[in-house]
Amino acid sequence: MFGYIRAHKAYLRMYEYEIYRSVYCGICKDMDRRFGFVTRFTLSYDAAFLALVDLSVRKKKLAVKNERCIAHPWKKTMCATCGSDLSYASSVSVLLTYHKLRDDLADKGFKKKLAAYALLPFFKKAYRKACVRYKPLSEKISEAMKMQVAIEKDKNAGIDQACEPTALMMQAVFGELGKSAREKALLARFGYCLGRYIYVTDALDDLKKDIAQGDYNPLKIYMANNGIEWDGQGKFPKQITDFCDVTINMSLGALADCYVALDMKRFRDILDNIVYLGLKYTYDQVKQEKFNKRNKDRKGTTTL
């Protein structure tokens, strides 16, 4: 998936960060049963941020017990069973996963490109597999990524057109936990301001490699909008950082205000971590150049 929603471990309490890592874990193994070994090397926290939403919107059970695996093949660890019924996050992953690699197939990065060609032909099963379960969903997200890759040809959209397609990918995969009408919009209004987030920290995360690879980035439209000259060397222009400040702010304030009237009560202190510290958290290590997708923050010092 995306690699942008986790949470602030620093302010996990232990119990909670071990509840956290299971669901990962758990759906780690989920994605081995349904879709295939290869499938779960592609795996974020943020499918476990999802799975911890669908279980407390419908109020699943979460079994856990001690397990081996192949990240911890000599020391056990806390893994969700079976039971748990994580099928929804590992589909979702897949299906953002495959649209994904097809994405990076169009990417100028070699690394990007021969990562796609290598792991799409494992994906390709395993995506039909999940469209089979979730039709209506992998038809919104395809639609989404066609207009995705038509704005990434056009190469002019600022930054409230790109967002869009994120914005309504997330939307569908979190409008689709709801069980009543109120429950779905607030859902989906959730989901629409999380997908403008990811988005917008993205192309920040992304702005340096795309200016020396000349690809396009709504940023490099607000800069050229705005009269920003940089080469892409050295810290963020302050005008830009300001710029994506008051876009995350806006969008971070809009998905809060869904959150608090959804009031979910299981997994509450996890989901709060997640919301109202992870997303900044995450975001501000984008913009200080310390974040890492693999879960692993960059050396260097970090301002809280």
The other form holds:
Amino acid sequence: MFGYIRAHKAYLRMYEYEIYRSVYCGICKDMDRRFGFVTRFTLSYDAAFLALVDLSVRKKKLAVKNERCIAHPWKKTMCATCGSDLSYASSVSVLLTYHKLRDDLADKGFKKKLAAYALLPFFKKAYRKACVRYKPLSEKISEAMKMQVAIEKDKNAGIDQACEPTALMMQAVFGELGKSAREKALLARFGYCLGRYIYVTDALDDLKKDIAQGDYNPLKIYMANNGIEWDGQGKFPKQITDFCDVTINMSLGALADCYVALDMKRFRDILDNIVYLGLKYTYDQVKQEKFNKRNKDRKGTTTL
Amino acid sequence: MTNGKDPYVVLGVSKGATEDEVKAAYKELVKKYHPDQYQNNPLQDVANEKMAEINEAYDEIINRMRNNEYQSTYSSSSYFDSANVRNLIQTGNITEADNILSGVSPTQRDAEWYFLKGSVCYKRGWFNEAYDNFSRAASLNPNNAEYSAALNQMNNQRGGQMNGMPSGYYQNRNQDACNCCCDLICLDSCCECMGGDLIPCC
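Given the form predicted on its own above, produce the structure of the same protein in the form predicted in complex with the partner chain.
And the full complex, kicking off with our chain again.
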């Protein structure tokens, strides 16, 4: 997935962190079991958030076991078992990663292309398997991807329009979780706002690269419209970060409204941490160019 | 939105019922179906379902009442049927509302138009555009309370406000008592260097 949805670790309690990790661990194992060994390496903490929301909405308890794991073979860690049913999160992770890889094939960078070529064969079968189970969702995702390609070709879309495909994708992913019509609508809007957050953060993260390679980026359109000149060297200009700040803040404000209305009881503290602290913290890290894709803060960069 | 059921039927009140009547009917039903009475009872699930239905119906009716109260104070536009557009937005028919708004020629777009366009954008999740439209509406008609309320709410969000944020998060920076004393002592020393005195006793 994208890797921008994570908890602010410094503010998690120890046992919360263990639960968070065990969910991640459980999804990883589930992916291995159902989709094959290679797919598990593409997992990110985004899926753990999705799984926590899923469990919380369904009011399921988490079943954990001490197990060994391939990433840390020397010690046993807490791991959510299949009794918790994390299949939705792992399927969505596979669906989204597959489309991401397809998208990377069109990327100009050689490294990304190569990685996509190497990984795609492993995902073909997994993707088909996930598709069978979540047909409408996979259709919505591929539709959104097509929209994304069209927007990137057009190269004129403003920020709202540019966010739409990712936002619609997340809207579909989260909307699927709701049981009643009200819950579905709230979760869908929650997902939409989350998608906007992801896209804007990603756009800022990629801005330097896109300026260097001459690729489309909605922030470049914003720069052109407002007469901001910047060659992509050094710090982000204040006007750009200010614009991203308000865009992110508006999305998160609307997201919080839905989150409050949903009133999820289970895993409340972890979800609170991610929604109120983690998202902003991650965005701040991106803004200060301290963001690390592998969910490990560089030493000394954690800010409280 | 009560899964197709008429909320008035669910609560068993007539369409012309007053707020007090609705509240009384609601209380009566809650007493009857409260899940606490059905603990360890096979009927518990049914009771839970019924409760959810009643709650939803109650919310819906009260919302409608509040909206109607509001409706009488609505401003309107001379160029298009704004009551209709408002109604469409209310019922969630965003595409239709947007179509009507797009049909208004650019020369005839007044404050009401910008406000409704902003509402449509907000519902769609196009917050940046919504903000632009709300500010336009508020600047065209600064006296309208509804427009400025919408703009205010967005301004709060732009400032980073998130509803339901637990207190205590992110607020314990620079509020350390030790640090405060330390700062004062330093300040006092500095003053003394220059011949003055901030804290006379030390």
